[in-house]
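Take a look at this single chain in structure tokens; it is the form predicted alone.
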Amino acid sequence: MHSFGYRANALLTFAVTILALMCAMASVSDNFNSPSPTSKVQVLNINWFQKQPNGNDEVSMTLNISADLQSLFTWNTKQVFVFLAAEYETPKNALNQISLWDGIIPSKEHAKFWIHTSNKYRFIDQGSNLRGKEFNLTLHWHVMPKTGKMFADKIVMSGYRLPQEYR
């Protein structure tokens, strides 16, 4: 009849065929989540804005960042990568982004949160362009599944402003 390796590479390719079935069906079922995540974030202080030696503005903050980002969790989510970015315009540049702070998420046990913190990365623009500049502040986040493709999204929060003089 057949011999035993014929038989076993004929149960092998059955089970490979099954689990590409199976990791293709837990993508697609990824689609029909709508997550609805909300995030707020208060600048409490401005804890200094200066002019560096080489002519470029620096500005630290303290900020409160809470979120929300629960409904973002599947059977099929790993983990959440998420990071606000401070963005404006400038007139050489229509859109400046700059990481404040970042995080990952492992669990949804973990993804409602509350922190108090100041920027932790250097808030810097290349010039003397921050001085009553207006800005959003920008949640970011990336979900990265166990199978499939990764999916990002944002919520923009604007109206707010840096002061027109330097401390």
Contents of the next structure:
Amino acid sequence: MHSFGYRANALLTFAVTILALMCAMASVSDNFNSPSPTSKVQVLNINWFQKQPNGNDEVSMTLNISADLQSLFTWNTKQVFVFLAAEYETPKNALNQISLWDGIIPSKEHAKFWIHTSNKYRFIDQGSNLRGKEFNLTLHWHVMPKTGKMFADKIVMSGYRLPQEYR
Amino acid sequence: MFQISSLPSIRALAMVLRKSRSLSIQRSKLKPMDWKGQKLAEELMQILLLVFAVVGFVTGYVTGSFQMMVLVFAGGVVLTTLVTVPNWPFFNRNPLKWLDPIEAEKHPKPQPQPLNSKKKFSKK
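Give me the form predicted in complex with its partner chain now, not the form predicted alone.
Full assembly next; the chain just shown is listed first.
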């Protein structure tokens, strides 16, 4: 501590160490938040439902997605990535997950929303199993904090049964 | 033409430079810290940083703003730097009292034995 440089160095290293500690504590404080998000998705219409020339089923539909994810946000939250997946079982795969819509929520003010949209990404089955198939709609989200580890969770919502015939 | 006209301005610049140098020499006459001053500076640095860290964390948590925490802490670091890094006079309140050179000469140091030179000589 006998010269300008030594003191500046000691101060800077100590300050950075403390800053790392503060970030760790901020990350720990996220665990005291117990979120209670809600969400509701309605399938309003099957726009079309057909078999592609290569034999895979494809559906287009109109969805009404509403969700309240405000409780996911804490002071240490940078953004939340959210996506809606259709999940169902086929003889070939125990679990098929098809992302129908996704979004990035940048702040708490935007975390309560509803959106009326057709599926953003194509709903194509790996095969021809969709006629009369019942699938679950699941809202997944990944919470991206400013410091610390990411959290992921989901809400499984009541499903929908596709029609028996192509249209 | 150009050279002649630019000469006086260069001279003026040199004057200014010389003046500023003498000023900085006067400034650096702040004496370095004594032993107690160094201890005080280190303790003060650690305490101030910890206090600002706690204050920043609490403020950030209460206001729900991560940015607030970082800003409060950054302000604290700047303030602590200003307080503890320069050689302020209050870090030099117990200066070491060195003996005068005359007093030191009255008690001459024992001369070191010329062992090394002998060894070198014998090697050759």
